[in-house]
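In structure tokens, the next block holds one chain alone, the form predicted on its own.
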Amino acid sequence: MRRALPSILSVAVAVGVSFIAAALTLGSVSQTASAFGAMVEGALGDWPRFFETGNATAVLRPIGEAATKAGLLTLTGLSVAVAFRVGLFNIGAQGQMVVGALAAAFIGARLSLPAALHLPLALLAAAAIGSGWALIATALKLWRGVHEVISTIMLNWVAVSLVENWLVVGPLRATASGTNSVSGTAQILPTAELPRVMAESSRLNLGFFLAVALALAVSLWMQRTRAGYESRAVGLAPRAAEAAGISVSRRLFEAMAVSGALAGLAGGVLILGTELKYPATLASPYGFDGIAIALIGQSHPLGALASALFFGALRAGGTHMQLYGVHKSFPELIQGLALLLVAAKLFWERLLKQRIATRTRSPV
């Protein structure tokens, strides 16, 4: 805890500068206020009205949308993060996003199962084909020496034209029922559904709370087995690794498979817990989103967990902004001033060793 203090603290300082120089594009102190204060209370309900008529879906419905936007983040965050601890760059989240999120909405619509059989199946589907569209880049790199933010970003573009240019629009279209046009593939069936936890009062599904167990889990994994001890050997010095007997391509493999896995299921909570089918264009970002959150959480699973919640929470008040003129995308400034100086300040961290390394050698 005590090492890691420096970076939380570091981490709070970005934020924190990045939220006042945001501030500073709103206008006056007063229109500031009012829209940060709106942000808040989209993000954490509107309590003094709870407290005034007792109407709980004013605070539930907040922050039932802010957990279920910080789920998916939390997924896509943790993608990339196991990526970076063996030092691979998988900015291909969105890609394998895209490619979970129609396998589940191909089970969910076209299985007919028991829902104790079928919401399982419909993810594991996603996860499983995330994690093999993730493993072309791996077996990429490690048979023909193609680097994976290559690789990555470019299956990002074939994953999209696959699915939104080809397979939503024709073989997995939905069916038109008499005159009304239908766009997207066809609606999941209830049995695949991830259960709501407030029933109406909000969108907030299981699939938040699988995001949580799963950032312990990875957390865990990668700090308590031997397999996560040698995969995080690897990121660090590959060549000692190898040395020291570890596989460092079955370490690589393993990784990639778990981080194209996390983005896949990203896709299919998104698919099976609010969009219910595949939707014309699967318009969120989250896969690109997830490189942001894994760098601001310093590449670790808890730290991943933490900057989704907080940015979640931003995204669902950044809505409610909108009431004040504010553009939605407010929190998506914030996020990336907080990112740009984050890397500032490991940008620094490494100029300043090698100053003092530097005068360390020089005489005196």
Contents of the next structure:
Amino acid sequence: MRRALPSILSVAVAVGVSFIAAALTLGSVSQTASAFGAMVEGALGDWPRFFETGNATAVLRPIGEAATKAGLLTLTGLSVAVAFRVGLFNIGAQGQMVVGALAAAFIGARLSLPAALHLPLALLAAAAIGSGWALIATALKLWRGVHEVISTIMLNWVAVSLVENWLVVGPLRATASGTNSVSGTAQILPTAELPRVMAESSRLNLGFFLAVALALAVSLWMQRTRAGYESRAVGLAPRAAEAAGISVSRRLFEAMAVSGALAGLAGGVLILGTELKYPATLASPYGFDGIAIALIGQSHPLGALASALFFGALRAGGTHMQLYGVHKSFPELIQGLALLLVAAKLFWERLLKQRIATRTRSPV
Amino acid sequence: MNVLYGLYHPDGGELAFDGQAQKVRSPQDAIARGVGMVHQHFTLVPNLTVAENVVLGAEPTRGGLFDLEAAVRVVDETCKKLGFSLDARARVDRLSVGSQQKVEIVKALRRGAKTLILDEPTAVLTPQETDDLFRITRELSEQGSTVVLITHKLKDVLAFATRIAVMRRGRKVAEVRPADTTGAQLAELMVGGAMHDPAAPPSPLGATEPFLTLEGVSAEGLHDLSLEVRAGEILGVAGVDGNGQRELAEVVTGLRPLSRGRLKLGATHWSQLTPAQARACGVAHIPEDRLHRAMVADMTVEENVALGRQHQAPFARGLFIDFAGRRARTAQLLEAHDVRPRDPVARMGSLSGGNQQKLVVARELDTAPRLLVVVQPTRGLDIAAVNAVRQKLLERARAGCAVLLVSLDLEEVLALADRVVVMFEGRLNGTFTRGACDERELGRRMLGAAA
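Okay, that is the form predicted on its own; can I get the form predicted in complex with its partner chain now?
Everything in the complex follows now, all chains and molecules, and the chain you saw is the first one.
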């Protein structure tokens, strides 16, 4: 809990600062308050209206939207956090997500299988391809000494170019029916779709629950198993881990494989749950957001889940701020600010240490 | 020397320059007081030219732009004054090591150094370059500068110094003039009256089997090394810092790959050994670099106790961590080895150095090792902790464990070891048994003298 404190304070300060910034630019505190109110309403639902009219959609639709975004952010945030834990900076979640998305779109559209097989297979393919993409960077690091920040960031652009400039407009492009021009890949079959959980009131699908389950699983792995212990030791003190007989390169490989799989899965969930095909361009930077989510979550799996839930909700509510003249990218501004503040780690540590020091001294 | 250059701060006493007491808080202060330092590892920017390196940090400018010509002039003038030549426009990474050292000297002088500290300057030089260096330093001292030469090569100080101060364990033990002394006398002063510890009983050796055998082992930093450590014996490795002792410890613990030869642990031969295999054979390791090799500062004490045995009972149950078993064993060890605080969930990094070391020793002894590889086990510990650690090592050896003890502290080696081997430049340079140990001869061997 003490580790979470700097993040919680950072987020609080970021929200406060952005409120002031919005108030200054709008020139009206009450209008800003309405805008922020709309954001909360957009994220958590219009409860007053639900109680007045009994219209469940007023609550379910916003919550569903928030959870959908939070699920994707959880997966990419986990991806980055897992790599962090062994001391690797995986900036390539975006690229791994893009190739994963394409794999899911391909399997989802081209194979015809019963639903019980089709959906798991499409998700598995997304995870496997994402994992493979991440392992390119890992192999380069272990065998050729290429720093993973450089290789993963470059592989992002390789992935986007490969997928969007060639495969999606070339070999995998959907065939036009009649005179309608189509973009992107073919629509996935219903058997590969992630089932929606709230019928027609929201787009929320099983992907969110998958993400939460995986966050719990990763947490279990890191905190409770031998393998997780070894991985953490590798991340914190690689030379000590080596001397203790831990195979450092094996743990690095393993963590990067899982990291890539989680990012690839995010792509799979995005396609199979929301997009239903690979569009001409996948304008969803969830992979990059994952870096912020992981850092704000202190690289802890459950921290990443918490920060994904918060910012997923904020994102979903952001569009509602436009009614009050606040740009919908405002939640991203808050997220960026919070990240900046979390990065000022030393500042928080010093501040909190002082507080704790004075607190322990006073009762004596 | 680090105090003089402002890197360390004195706990007491004072520094005086030109007879005036002054405080040196940082290298900047030291430079301002006219102290220049040439480190053993150079601090040059390899892809800049000689002139650029010399003026780095205080570049001459003309009209706001870097004035290369002025920089070149500075270098040429200094070189002429001291009677050597340097191509001021050459890139530093194209120069020989000897020339790079000259660049360092010119750099220090450019900053107004009146006292020049040279840290092991001849370690990397050929004999010709060494002669050259001493010609320059003599020239400097004749021109009124002070030169402080730090070295462990007796030949160098005898040939070069006006006065020689002998330091041992942080104290000045003697000051002599080269004309009044000999190499043998100096060696004796350096090694000191390292007495045997009469309390340590000789080991009941003789018939025991060697547990560790090295047969013609070569590795990075080691050349064709053969030795054996018997069960129940402490083999001390003596030598001046950096002569392959650390490499030896790393080879035995599987951290350094062998390039030739093989080693035998118990009944098994290995030509390649991983740390995990070494541990499985009963090798425990108390490394010198505790902070990076022996512990994870950001983990808890109990997590550190599990390090190295994380896959076995009582630290693991199946694929999972056995939290209860780990807690119980940790509490036991903290109590038995008097580690403070007795808090299994304290952050390892928050413990004092002495308590960290006690915990590492406790953990490694708890593995019931058959061979204990110990490097500088008491460095930086207080007297009580030193005695506790030494006592544990002796107990283990008497209980039948083979101990390989590497220490730069000759007193420690002589106090504990049943046999002592001397290492010089990655090779063995003599073996001595307890009782038949002549310190003077030991000192000579440590400095490279042949039998």
